[in-house]
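A single chain comes next, written as C-alpha cells; it is the form predicted alone.
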Amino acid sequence: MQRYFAKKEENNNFILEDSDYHHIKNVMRMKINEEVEVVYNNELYIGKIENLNPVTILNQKKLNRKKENKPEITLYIPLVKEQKMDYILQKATELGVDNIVPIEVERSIIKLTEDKYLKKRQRWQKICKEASEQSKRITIPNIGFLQSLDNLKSEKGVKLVCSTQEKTKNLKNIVKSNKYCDKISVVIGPEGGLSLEEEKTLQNYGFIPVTLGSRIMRVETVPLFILSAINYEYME
C-alpha cells in the first residue's frame, strides 16, 4: 500500500503536498475508494480516497505500530557532488537515520553560498521524504543547516568520528559497548578523510575516533556501512 506524509488534518481529511496529489492521480492512477497509508504527527493511519477532483483522503482509522528500540542517529557529512549526495540521503533514510547535517571541512571540494545551500536543502528534504515513504517510515530525517566543526562542541550522546588514523577502536566494539545510549552522532570525512588537525579538534570535543576496518571506502559508502552496523546491533 502506498504511503504518504500529511501536512495537516481538516474535517477528518488528510491534507497532503500538491506533488502527492499528482502522484496519486497521475502516476499511481488510483481510484475512488482505494486505500493508502498516511503518516500524520508520527502516527500511522489508513486513508480512503473519496474524490479525485480534487483529491480528498478520508481518515478511516489509526494503526497500532511497534515502537523502534534504537537511539537517535545523526550523521555529520561533508558536502559532496550532487549525485553522491542524493545517494547518501536516499540510502541513509532507508537505513533509519534521524538527522543529516552537512559540515564544512578542509578537504571538501564543494563550496556553497548560503542562498545556494538553502535551495539545495529544500531539494534534499524532498529526497528524504520520498525515501521515507518508499521505506515505510513514520518520520522524515531532518536536514540540518551547514555547520562548522566548532558547532559540534556541545553535541550530546555517544560521539564518533570515522578516522583513517585509528587502528584499534573499531565501530563494532564501540556501538556494542554503548548499546543503551539515547543518541549516536557520527562525523564522516570527505574523500581523503579529515585532516589530522580536524580529527584532533573533534577528539577535544569528546568524539571517539573509530576505524571501519582495513578497507578504504568511498565517502558515499561509509554512511551505509555505519548505519547497517548500528541497525544490526539494535535489531530485535
Given for the second form:
There are 2 protein chains.
Amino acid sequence: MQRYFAKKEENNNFILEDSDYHHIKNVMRMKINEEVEVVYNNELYIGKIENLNPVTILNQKKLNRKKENKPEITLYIPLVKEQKMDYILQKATELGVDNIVPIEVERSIIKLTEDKYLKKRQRWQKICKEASEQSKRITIPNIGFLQSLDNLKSEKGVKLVCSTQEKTKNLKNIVKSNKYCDKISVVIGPEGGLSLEEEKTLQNYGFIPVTLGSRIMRVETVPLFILSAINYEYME
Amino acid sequence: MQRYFAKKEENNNFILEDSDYHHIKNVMRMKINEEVEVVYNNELYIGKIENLNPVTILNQKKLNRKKENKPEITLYIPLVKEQKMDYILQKATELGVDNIVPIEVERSIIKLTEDKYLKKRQRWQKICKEASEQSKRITIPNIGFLQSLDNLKSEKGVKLVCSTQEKTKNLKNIVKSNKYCDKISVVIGPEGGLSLEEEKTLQNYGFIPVTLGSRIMRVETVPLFILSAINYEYME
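Would you generate the structure of this protein in the form predicted together with another copy of the chain, following the form predicted alone above?
Whole complex next, starting from this chain.
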C-alpha cells in the first residue's frame, strides 16, 4: 500500500503536502474509498480517501507495529558532488539512518555558502522523505546544518571516526562491545580521508578511530557499508 | 599507488591491456622509473615503468599480503536497468563479491537475447576490472552467463534466497551458523520479489529463505547490504 507522511491531523483527517495530493490524484490515480498508509507523529495509520477535489483522507485506524531495536544512528559526511550526495541520502534512508549531518573538512572538494547550503538542504530533505515513504519508514531522517568538526565536541553516545591510520580496532569491535548503547555517531572522511590533524581533533573529542577493513571504498559506499553492518549487528 | 591487472608476464615484463597503457601514458601521465602496483595471477607485484613508447613494465618484486579470511561470495541477481546494473557491479566489486551471475526471473523487467547479453557482459566485466583496480582488489569479480533458476540446482556451499515470505530466519542467523563455510551463494529477487513458485523451486534446490529485516530496500541496494553484512561478519 502507498505510504505518505502527514503534516498534521484535523478533525480526524490527515493533512499532507500538496505534492502528496498531486501524487495521489495524478500519479497513483487513486479512487475514492481507496486506502493508503499514513505516518503521523511516528505512528502508522490506515487512511481512507474520502474525497479527491480536494483530497481528504480519513483516519481509519492506527496500526500497532514492532519498534526497531537499534540505536539512533548519526552519520557525519563531507560534502560531495550533487549526484553522489543524492545517492547517499536515498540509500542511507533505505538503510535506516536517523540523522545525516554534512561536515566541512580539509579535503572536501565542495564548498557551499550558507544560502546555497540551505537551498540544497531543502532538496535533500525531500529526497529523504520520498525514500522514507518508498522504504516504508516511520521516521524521515533529519538532515543537520553544515558543521565544522569543532561542533562535534559535545556529541553524545558512542562516537566513531573512519580512520585511514587505525590498523587494529575495527568497526565490528566497537559496535559489538557497545551493543546496548542508545546512539552511535560515525564521522566519514572525504576522498583521501581526513587529515591527521582532523583525526586527532576528533579523537580528542572522544571519537574512536576504526578501520573498515583492507578494501578501499569510494566515499559514497562507506555510509552504506556502515549502516548495513549496524543493521546486521542488530538483526534478531 | 596506481594498480593494474596484467594479462601475462613475458621475460620479467608485465603485459597489460592497451587501455591500461593509454591510462598510464595519457591519463596518469606517468614518467619512466615510476612504480605501479601490478596484480598478476592473483598475486601483487611492484612494477617499474622502464619505457613509455611502447610502455614496458618491469617486474620489480612480489609483495606478500594477508589473505582475506572470507568465503567465496556469489550473487545471483535479476537483470535490471543499465544504470542500476552498472551501479551494482561497481559497488559489489568494492564490497568484495567474487561472482555475479544474472538470472532470468518472472518479474524481471529486462529481457536480453544471447548476443545482446554477451555484449553487455563484456562491458560489465570492464566495469568490474576498473572497480577492482580502484578498490585495490587482487581478483576481478567474474560475471557469469545469464542463467535460468533451474541451472542453480547443482550450486554448492551455503545457499540463500532473499525471501519476501520468510519471517523468522534472517541473514544473520544463517551466515553466523555457517561461519566456516567456503562458499556463500545468495539469490536476490527483482522489484516485487521472486514469485512463490520461484522461491519454492529454489528451496527444493536447497536454498534457505531468509529475510533481510523489516525495511524495504530497492533491488540495487540489496546486494550492497548483503555484501556489507558478510564483510562485517568476517571482520577480525
